[in-house]
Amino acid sequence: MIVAVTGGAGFIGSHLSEALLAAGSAVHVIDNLSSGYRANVPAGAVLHEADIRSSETRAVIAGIRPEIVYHLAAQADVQRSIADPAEDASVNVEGTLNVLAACREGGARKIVFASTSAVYGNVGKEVVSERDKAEPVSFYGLSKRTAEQYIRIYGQLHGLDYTILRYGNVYGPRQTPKGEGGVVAVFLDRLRQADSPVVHGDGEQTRDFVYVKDIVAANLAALNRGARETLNAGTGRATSVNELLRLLEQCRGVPIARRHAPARAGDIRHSRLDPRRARRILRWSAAYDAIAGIAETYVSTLPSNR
């Protein structure tokens, strides 16, 4: 099977792609390494340095005619959004419509698409399901959201297959502090350095937290279930900031001293989803808790403090 990943050169896309390859799938990475690193493609993929909304990549992907499209590149940074709103719709709304039309062009059967929680906003419920309404508190969250419904609509018309995995907050080794970065890398990066986390508001507010392997297993279970599916990719459960830093304590082995900043625009205050439609329709669950995903991430991200 001939598979294309934009984003592959990324975090979570370098790790989907590692796993294509060992189920056997010839993979063509797209992507134009502004966030990602050449180094992250796996040896056996192809790499296309190119920008999903150039001609480049539509050149591509019709000229390797995939069968499944895996479309993980974005802007995915919060702030960055509120600064440029327009770079952010440009790069997921734009980017993904040129991604759709190459899919077209190329025949491919269906396209995996890596929307986010961000989508739904501040819901004020405990849990989120799909059939919560989106209303996105960020520019971030409203060009996903945007990109998602493009999505179905050219499913609708031209017939093209489509799974949407709404993410959780991914973590995990390779993930870098800037771009897709988030809090888990930001804080590791800060130890890294022998500096404080810097927690924002009071740390109380929760995140699903799901470890990059299994958002992995969610993106290949999609290979061949989910059709026209847009489904939460999470684990049900919400950890708070600060207990992140006490799970990254008990990793360390003494205590983490942390400096205290104001609360950021856009950010969401909790977000926890319901992952019940994606373990029936995909056969998926989280394999990972936060206690052992947070573990592997620390050993892989600073391994001389074994």
The other form holds:
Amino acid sequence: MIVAVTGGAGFIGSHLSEALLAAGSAVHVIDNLSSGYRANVPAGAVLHEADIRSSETRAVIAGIRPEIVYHLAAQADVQRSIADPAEDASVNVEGTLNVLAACREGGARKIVFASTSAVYGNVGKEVVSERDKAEPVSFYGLSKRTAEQYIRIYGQLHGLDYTILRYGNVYGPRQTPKGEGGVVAVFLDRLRQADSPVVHGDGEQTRDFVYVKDIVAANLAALNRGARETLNAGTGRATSVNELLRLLEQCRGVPIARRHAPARAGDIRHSRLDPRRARRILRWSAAYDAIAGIAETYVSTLPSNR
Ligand code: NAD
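Please supply the coordinates for the form predicted in complex with nicotinamide-adenine-dinucleotide (NAD), as a counterpart to the form predicted alone shown previously.
Expanding to the full complex; the earlier chain stays at the top.
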């Protein structure tokens, strides 16, 4: 099977590309390397260095005629979306529209979209399900929500199948200390530099941290399941930033000093995804708990166990 992965030089897209190759697919990565790296693209995948907003992307997809397009390329930084909402919308909305047009021209059967729990905003509930209203509180959440709607309506009008996966906070090897949900990578980066992690606010804010291998598995499950569905891809468990630091302390074997800074604008207080619909429809659930995922990430990031 031929697949295209936009954003395949990034953190999640590169893990997904690896898994698709291992499953025997021909993988074409479309990425402008704005936050991704050439070195992340696995050997065996073809890198097309192009912006998802460009006519080049259209030509590439029309030329390779992929059966599935995994659309992960994005402006994925909440704080940047607040600083420059126009650029965020340009990449995440116009870019998605261009990828949708390319899917049509290239005869793709399906698009699988990397959405986010940020579309929900502050729902004010313990667990957020797909039935809850999506009212984003950042421009990033809004641009992703808008892209979802374009995909849904595109599906209705043009018959393009889709699965929208709303990821929790993804972490794992190769994540850089920037972008969305990067707190694990930020903390590991501080530790690598023998510096103290900075906790914004009181550290009791919680997130649904999901290991990158589980997100890859959800994407693979969406190959043949989840037609025209929008599904949460999370663990269903909440982990606070303070708990995260405790897990890192366990890996490190010594206490970790921390610094405190004010809470950040646009940050959601609590975020935990109800994963039951994905379990039923995709027959997928997260296999890694926070302890296992953090340990694997720690070992691959700080191999010398400093
Ligand atoms: P990432 O920044 O590592 O990957 C994004 C990739 O897209 C990069 O390789 C970048 O170079 C590429 N890209 C950006 N703009 C582009 C453009 N205009 N044209 C072509 N390529 C472009 O981020 P990631 O964490 O791997 O995120 C992948 C996807 O998952 C994004 O859509 C993001 O919104 C979504 N997501 C991530 C998380 C998370 O916790 N990391 C959570 C929810 C959703």
